[in-house]
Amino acid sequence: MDFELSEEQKSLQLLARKFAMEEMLPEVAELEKRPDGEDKFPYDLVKRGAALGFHSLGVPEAHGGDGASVLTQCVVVEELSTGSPAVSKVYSHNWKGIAGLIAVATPEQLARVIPAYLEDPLYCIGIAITEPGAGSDNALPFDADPAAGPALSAVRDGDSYVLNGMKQFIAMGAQAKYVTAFARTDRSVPWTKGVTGFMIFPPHEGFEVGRLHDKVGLRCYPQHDLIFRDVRVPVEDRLGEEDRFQEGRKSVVNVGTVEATATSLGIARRAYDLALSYARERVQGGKPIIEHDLIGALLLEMFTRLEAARTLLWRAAWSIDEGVSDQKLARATKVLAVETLNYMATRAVEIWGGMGVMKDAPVEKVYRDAIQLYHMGNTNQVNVLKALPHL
């Protein structure tokens, strides 16, 4: 594998870095200060990033997008996440949603989503899987127990299905102009064998956006409850065959995993940059603290872990681009990156000393954002369990 990025990748990397540092970083800091309950979604930043090409970057050329490779997407997401993982997640989550849709949808169904998405810089996609009683465990799955897993029901009624239930922690639930909903059409079998996908275009009768969850980190990247009360969906809005939705999505699982990994890497790099710059400026004992051996050694450990996580991420992304299906590699990479991120964030707070926990210092936000990634792209524990069978 050649670790030298192409000229196009370098250009996108620099573009994303400039946008992150000059525009995203200061503006999201101000958005986060809005009182709880207020809309913190970074509408203006998302639009400006779309004008630079980030909105369409991960959409295949065959469908009118820029067709960036998974590796290129990861490079861009890392850069954007150093400025604001909340903004970068808007783009990467949408790319993931479109990849999942392409894997299962008919040409007619795709024509109802992708052109509208490309034309509208604020077009967001919801992926409705998680429920109050089923989180990352929906990825295991618990095949021995049909009662486990998501419970949103879909009952066939003539030329329609009627959906009832609730989804929880759904990213951009209130902003989504299209939602892919996972529902149980056969409760007598494990959920992976009895789940069907449906297309929802809000506003839709019976479909309601519930509460906005008040998160510790990534506060400008909202999660909502979604409520389904006798939501009637026509058969033509069913994605793929009945009961076989999860089977059709298997080809894109790794893409979603490395997307969360790249986000982790960007936050980790921000933690390292903050720690390094502060250590060079902060004077204790008559010299910058970076010259104290314990601090210098700690920064070297942070640098080493960051480089190791990036190397593994690039390899995982490259393998997806080359058509190599290796869930072990993608999931192990995500586990390493999230552990690296939280190590980096904690050490950055330590290096900043007392200022590290002050709200007027930038490092406390990194710490808050870092713990969010334990719960994105499945928990680390679930990723470990999913990787084990492939050893």
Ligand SMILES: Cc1cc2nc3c(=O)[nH]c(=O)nc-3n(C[C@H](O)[C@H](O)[C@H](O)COP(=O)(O)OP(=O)(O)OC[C@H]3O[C@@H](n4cnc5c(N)ncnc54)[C@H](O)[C@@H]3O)c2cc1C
Contents of the next structure:
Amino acid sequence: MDFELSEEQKSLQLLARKFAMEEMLPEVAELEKRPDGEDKFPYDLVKRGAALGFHSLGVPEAHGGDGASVLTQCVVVEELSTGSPAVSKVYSHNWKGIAGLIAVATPEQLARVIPAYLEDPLYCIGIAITEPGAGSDNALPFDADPAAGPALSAVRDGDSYVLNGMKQFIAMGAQAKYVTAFARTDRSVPWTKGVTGFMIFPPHEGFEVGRLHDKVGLRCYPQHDLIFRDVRVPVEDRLGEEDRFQEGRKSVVNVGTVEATATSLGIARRAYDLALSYARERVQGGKPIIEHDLIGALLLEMFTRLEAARTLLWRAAWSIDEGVSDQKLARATKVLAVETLNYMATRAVEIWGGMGVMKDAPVEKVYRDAIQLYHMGNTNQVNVLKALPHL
Ligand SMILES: Cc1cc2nc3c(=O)[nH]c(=O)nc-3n(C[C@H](O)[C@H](O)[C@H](O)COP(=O)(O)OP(=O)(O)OC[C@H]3O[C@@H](n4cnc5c(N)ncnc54)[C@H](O)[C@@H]3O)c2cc1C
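Given the form predicted alone, state the structure of the form predicted in complex with the ligand.
Let us now look at the entire complex, which starts with that chain.
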């Protein structure tokens, strides 16, 4: 067993760390201050990170990208997320979108997305699953209840499908130049047997980007409503066979799960770094608070949990690269990482004392970002429910 990163992984790790600390951290702090409802998307940072290679990193070599392994992606995402999980998510969400597409699309369909993505550093990919009435239901196989799951309807009409309905919380909905939309082609059966994937290239007649959701954290990583009013999609833009979308995606589910886990780990590390540096500087009772036993013990507990989460994540990522991954490990790791993250963020705020909740101190942002991860890459409850059958 070898836990040593390769020279290439180490140099990518350093590159990501430098970009995260020197450029992302200060610029995102400023962008975040823009008022609610205003566009805070980090266009300039995303472009500069693309010039360093982060846009193409997770795209397989066979499709013109850099073909980083899942483990390498996780190492880079952890680093980038210490600077800004919002900017990091832009890249990793796009890689996830491409991995999902490769699993289901034809070569002709891929040729309409991936080359354009690689050429354009601001090409973003939307993955439109969640709806106002269907969140966790889109991930859980409620086999007896056809009412559960996506309601966005797609009705065949000659050589096209007509889509009506809406999606909500869709990452980069306004920035996306390509969107994979999950629509219901058969409402008489459970959604796992009646959902079809469609390619949408905005702008598209009848397709509208709705409200921008104002979140407390990850404020530079936007989510939008997407509205479909008689959106006509040609049959050539259907992904795979009608009603069979879910089967095609199974092979990439674990990639999406570890991606959110690596994001969690990066924010958790930022929480630890902030807690440690403050505890070394802040003097109470005549000595730095790190020298008070209770604070020292708290920091050691944070260190232990962080290392445990990273070790498990690396193992989950490695097992995907080796083709031996199972849902249980990837999902259990995400649950552990999100619990670790929220433990770390709360402890960091605690160690910072009253300063911890002040807006001009950096630690409150970590706390606001941390709670977002409960809902990304599936909720803890959904991950537990989906891991259980594999015990
Ligand atoms: C920052 C962010 C980015 C996002 N990006 C995207 C995106 O790009 N595309 C997209 O499609 N969606 C996206 N989402 C939406 C996300 O996938 C959903 O929020 C998530 O799936 C949960 O759905 P929900 O919010 O409807 O919660 P609900 O499904 O209503 O769940 C509420 C609570 O009930 C629990 N629960 C639900 N059902 C069960 C059950 N059967 N058993 C036990 N507990 C249960 C859940 O775990 C949760 O704790 C994003 C969300 C956020 C916050």
